[in-house]
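Read the single chain below, which is given as structure tokens and is the form predicted alone.
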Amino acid sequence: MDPFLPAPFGAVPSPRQMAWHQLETYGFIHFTTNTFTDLEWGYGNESPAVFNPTTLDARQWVDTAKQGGFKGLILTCKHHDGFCLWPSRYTEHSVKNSPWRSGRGDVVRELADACREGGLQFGVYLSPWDRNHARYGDMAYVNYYRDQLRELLTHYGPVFEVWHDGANGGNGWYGGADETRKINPATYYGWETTRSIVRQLQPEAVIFSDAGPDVRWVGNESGVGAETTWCTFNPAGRYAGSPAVDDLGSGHENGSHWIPPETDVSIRPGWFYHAHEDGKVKTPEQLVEIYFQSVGRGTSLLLNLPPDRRGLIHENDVASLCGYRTMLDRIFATDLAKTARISATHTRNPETAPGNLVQDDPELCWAAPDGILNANITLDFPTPITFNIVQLKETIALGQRVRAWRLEIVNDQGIWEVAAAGTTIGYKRLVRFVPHTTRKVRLVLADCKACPVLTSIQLFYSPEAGGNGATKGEY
């Protein structure tokens, strides 16, 4: 441990779970016979043959992803329909008996490959439920699953993340019975030896699902973080499936494990493709909307792109998301704190001094001595600001402490009022409001669980930030 920082308070990240917060922004690729009939949900009667893209290309989806700034993409490499984008060797419900490249392709394997030629990372989603496997309900079916998740884990590279779906259970094909099976999804899976298999065979990668263990669900598919965002979390009971409750967006202050939020969204209504909806995608705006009320609430943001019926990302989600990446460029051009002079009211040592928080090095800190709760960071800038944006970061590494926290201006009375105020930080706190001009801000940590540790503050100034029009505090 660094012997100038405080000690860890309460849970704290893994190295996993770190290198999963540093991506922050990241795409989902839903694809699969779906998109050939239309459903969001495949029966699971659905003959491979009705699978042909015509014009597939995996580089596309990850060129498209990186002009959006994405860190990685997440398949669908079997949805609830069973399936398998992939010519499993368990299954014949597969890539393998389409006309697809002959019967010969592997959606799986191109887009590996293509994530790890253009530097994404690359993620897998496996759905738990199959509603056309014969044995779904039985103990062959979660071998089955198992045996899948294994060929996904060896064949194709490393996997950032491991994706389950928390849909478990109902009607379907089942080889023919078609029928409702019903499980108990608290204890069908195994959910421990399952993990299990993710720790052995991709121990780098993080494993969501509703309650963890890595990642939690953020509680709904809007795009939409909490306002106060712990990652800590009791995962006690919690299971993929488990019943949605409240607390998975906000978690628990005290929670016994670092088990972050994950946003995910579609950059349309449905997950899959649809034509009736290519006048439907989400424009830049509602996208930016979308980043600062999930990665900016301390979450990250999972951005569904479904291809179409060609196999190519279409136009619009692709204008729409180059759109989106262009304004928060423009909105993020210009760090104003980077001019000012800054001071605290404590400091713990001159290692962890408060101008480390404007030196863009995440090694850097500024740290309060153990035992202070509340603190002051003050920013005088040379000549008077415009801004309209905060964002903080907290040393996550040492673990989740603010309760509260407000942002302060001199006015041209010379008086302090408050431009900003907030309850979480985390890893990103983003923060919009009216536009203020001053030549003095003040940060006001006024409620730590432990001495605080922020990593940095900075403050953006952009017509085009977004927001309701508020007059003070988050839009």
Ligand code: FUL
Given for the second form:
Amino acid sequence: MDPFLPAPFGAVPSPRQMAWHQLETYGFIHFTTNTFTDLEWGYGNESPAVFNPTTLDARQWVDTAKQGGFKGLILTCKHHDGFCLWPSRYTEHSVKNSPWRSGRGDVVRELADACREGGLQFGVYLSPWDRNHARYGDMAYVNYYRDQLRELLTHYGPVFEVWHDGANGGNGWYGGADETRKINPATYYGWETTRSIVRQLQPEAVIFSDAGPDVRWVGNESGVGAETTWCTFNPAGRYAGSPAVDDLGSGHENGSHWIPPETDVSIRPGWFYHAHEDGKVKTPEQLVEIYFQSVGRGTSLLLNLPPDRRGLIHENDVASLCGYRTMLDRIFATDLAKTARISATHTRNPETAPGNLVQDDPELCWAAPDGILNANITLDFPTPITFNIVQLKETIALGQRVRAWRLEIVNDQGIWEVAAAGTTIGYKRLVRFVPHTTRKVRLVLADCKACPVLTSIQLFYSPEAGGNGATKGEY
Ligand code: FUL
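And the form predicted in complex with this ligand, for comparison with the form predicted alone?
Every chain and every other molecule in the complex is listed next, the one we just looked at coming first.
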């Protein structure tokens, strides 16, 4: 522990969670028999013969994700229909009985390799609910699930995230039984044991579910994080598929564990590719909006890019994603805060000077002395700046401390005026507002749970940042 820094406050991220926060955006790949049957949830009775992408190219998925600025890809190795995209030795219901690559293909291998080659992280989604498996509902299936997880976590190199979705039980084919099976999601899967398998085989991987243990669901599939986002969370009594509660987005201010939210959303209306949705791909503007409302609210963004029947990400999706990236690059091209002389009402010591906030160095921070629960940081500019976006970063390695802040400017009359305000900051907080021109800006940390510690403050100007150019809903 650095002697110049304050002691950590409350629950703090583990090293694997810190690495995950820094990814910020990564992609989801939903692909299975559904792609060929036009379904969202396969019933489990699909013949492997339907799985036959004509020109599957995992490198194209990786290239597309990289063009979007994404740092990883998570593949639906098995969705609820039970079809496996790798030749699992525990089932015949997989690519090995499909015509694709004459039954010798392995989508998991192709994507894991392409990710490694392209410098992306690779993650796995393995649906706990399996509508194909005859033994779904008893212990034999849970063992099967764990065996499959072991295959995926042993044979395909490093995995950065293991995704357990919460859809559970219901009607299905179940090896021909063709019936409805109900399980108790709180107890059936024995999650503690399954998690220990992940920890043992891939200690660096974060585990996602509705309740963590490393990353939690944001609580909706529309790409929106909560205005107030605490990474702290009380997971007691929660599990994958817990009845929906509306605290997933906001978390718990004094939560016992660090379990940050992940915002998952599809670039199309559905999670799987459907030709009839080719005209409904989200526009670059909509994706930028999602970025501001997810990453900009302290969550990570998991954006789904479903390959089509060729096994390629469709041209419309590629075009939208590139458009989104170009817009973001333009919006964040120039950090105006860098030209400021920066001072603070309270500073802990010379090592944590306020000038650190504009250095663009995640290792540096500004910190207030112990016991200081509100402080101001002032930026003086040699010439007036015009800006309409603020980006703040809290030094989350030491915990989430800020409960309320506002950004003020000196207006034409020389009076301090509020430009923006918010509650939590966390890993990253972005707020857009009407443009202001000024030579003096101050960040008022109005209410903190412990002495504040920030990593950066950045200011940008962009006429295309969206958010209706207004502060509405932001404070
Ligand atoms: C949900 C599933 O039911 C959807 O099909 C999709 O995979 C989504 C990401 O998770 O639980």
